[in-house]
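Coming up is one lone chain in structure tokens, specifically the form predicted on its own.
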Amino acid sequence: MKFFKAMTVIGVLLLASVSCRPVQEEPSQPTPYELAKPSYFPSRTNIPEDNPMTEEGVELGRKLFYDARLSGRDGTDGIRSCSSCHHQEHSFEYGSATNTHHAMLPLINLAWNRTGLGWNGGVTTLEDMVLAAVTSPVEINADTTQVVKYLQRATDYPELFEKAFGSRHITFVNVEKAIAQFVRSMVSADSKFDRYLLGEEDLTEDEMAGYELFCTEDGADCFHCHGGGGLALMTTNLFYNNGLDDEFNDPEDRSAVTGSHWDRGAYKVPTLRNIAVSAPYMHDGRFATLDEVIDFYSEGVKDSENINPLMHHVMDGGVQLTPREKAQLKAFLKTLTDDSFLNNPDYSRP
């Protein structure tokens, strides 16, 4: 009997011990991020299943985008971050003096790009773009192991990674994912032209004339390459030789990816959104102003066996616009400036 009484007492004590232990809370789930877009934007995005957008992931990516620790040094000695070359006031596109190519296209509306990134499309995903930029010797030029080391040492990052990805252990894969989420959140869709499409604002007579020139083959003939997404994206996200040159020596054009001779001198078509603030222009930044770009398409196009068939006016050297038509086309292009995007605090340095 004494044995059974003793066992009963031990059982009660064990139950009491178990019941007094603190309940282990399940880690909170990150909050899904709603990617806002107008109804006339394409429905399909490039958001991967293994990196869904969340509020916590986007905010972490924003912090990382501006953090010089991406250069593989601590916060005070770090010399370069994503924002070193991609400035918000220039639509996150700005030339880098250490790179043979102009900065890798505006970082806007890239959630709808499904054809590869960079001027030659050699980078497949936004996640891969982060890795390429951080490790490239002509961009951030950092060792990812060192990057992770300095992030792990920081007082705030382990908790931020835990909120976004469920672990305080930082990996560079999750660095890639967070910055990619932030870049996908960059939506430019509130220009004067957008408000015109929505019936909220009228274009001036010159802006409307420029729009008509933009959309006609016997005008400026821009829409074939810049009409992607029903003019929503202002790019097809495809690759064309647009007659900039008739000799091709760039080892990083589209042919570097495809291996095709016919892709010599071909580059991705950049969006025209915010084009008025994203100089210099073309893959190598050879044109400093919009006027120079318009002059090129008007009378500076060079013929070659590689030129894209969509360059319908190559035999005339270009579309041959009058001075008034050039001014009208420029007036329309300036309606694509989205001031709310360029000043949106959600995209600025935290």
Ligand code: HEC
Contents of the next structure:
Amino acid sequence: MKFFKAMTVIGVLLLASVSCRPVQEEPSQPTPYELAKPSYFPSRTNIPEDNPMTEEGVELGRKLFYDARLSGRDGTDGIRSCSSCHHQEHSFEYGSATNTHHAMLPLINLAWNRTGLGWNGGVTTLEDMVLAAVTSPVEINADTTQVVKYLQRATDYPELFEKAFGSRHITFVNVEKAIAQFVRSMVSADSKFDRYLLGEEDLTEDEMAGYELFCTEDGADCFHCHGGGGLALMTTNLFYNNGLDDEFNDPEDRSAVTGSHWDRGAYKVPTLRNIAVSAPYMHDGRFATLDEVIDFYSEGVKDSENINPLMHHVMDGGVQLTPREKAQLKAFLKTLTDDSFLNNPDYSRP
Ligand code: HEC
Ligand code: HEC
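What would the structure be for the form predicted in complex with the named molecule, given that what you showed me was the form predicted on its own?
Now the complete complex, all chains and molecules, led by this one.
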């Protein structure tokens, strides 16, 4: 008996000593980030295998997105961050003039863009877009080596890079990855139209009539190009010449990427989500209001050998809407405004 008791005590002690052995300090792993994916969104995203989204990566990307130190300088004139141009309240577009000859594109649901970024689609990934934006003379105009040196010397960044990527040693590749993660986290899926699709809210009679015009060929005929992802994305993310002009002299249109004469005057079709708050419109910002845009599609379309065949009504100069139909179409476009996206604290300056 005594012997067994003793053995049990020893056993318990042994067990205790095993379980009490100090745990080896593992470098803490970042927490996977759950991208908010509404059920009616396309299932395929552009998240690369070597840049999975993490809570720490998105948070670091957000800080960098808003930090003028991303220009590798501090406190001097002309310093810029992504947020100098991409404003949340305008769907990460920007109203007034920039140094670029091209108008802005909104940063919305870009995790689902798989066809190229920028008006001509010349940039393939969001990671590449960060590099392009930081180094472009008309955007941040910085030198990546300088940026990395600057961030490495900062008191706050090395630790944040360690949390997100496991190393205090900052590389520009990790800067690209973090900001790309943050941009992918910007999901707009809570407009009135989304709630209508989910059966949670009704559209008014005018909004409903506008929706029908949008989706019918003998109505306003918008859906072929702007209805991508089963209306979830409000863009096919493809490139079209929509008949704005009949002469083409922009060297940076889609033909700059494909080399094809047929892509003269073609540009990426922007999402119509939050369109009411992201004026001015078109690649050169030529229209200041949605009324001007609708008038253009109704009676201002210009024919050329390059116009996309989906502009079915070009022979009539446009889709020929009555004033009432124009108002209904505009009412529908306004249901695409997503206030919770525009005010989402997760996307705002940290
Ligand atoms: C000086 C203003 C400016 C700054 C600063 C700027 N951008 Fe942009 N951004 C633009 C303009 C203009 C476009 C449209 C460019 C084009 O296609 O010609 C654009 C386009 C983009 C796009 C493509 C969107 C799409 O739908 O294809 C992304 C992504 C983007 N910017 C991210 C960033 C990030 C990230 C930063 C910071 C690293 C940044 N931008 C800094 C002006 C700016
Ligand atoms: C053939 C394809 C096509 C059709 C059909 C079409 N669009 Fe477009 N839309 C585009 C393209 C391409 C652009 C960008 C053109 C540019 O900037 O040069 C654009 C731009 C826009 C813009 C400006 C977006 C921005 O952020 O600047 C609005 C608004 C718009 N379209 C609304 C509509 C409406 C409303 C209809 C139906 C009446 C419609 N579109 C039909 C291809 C199309």
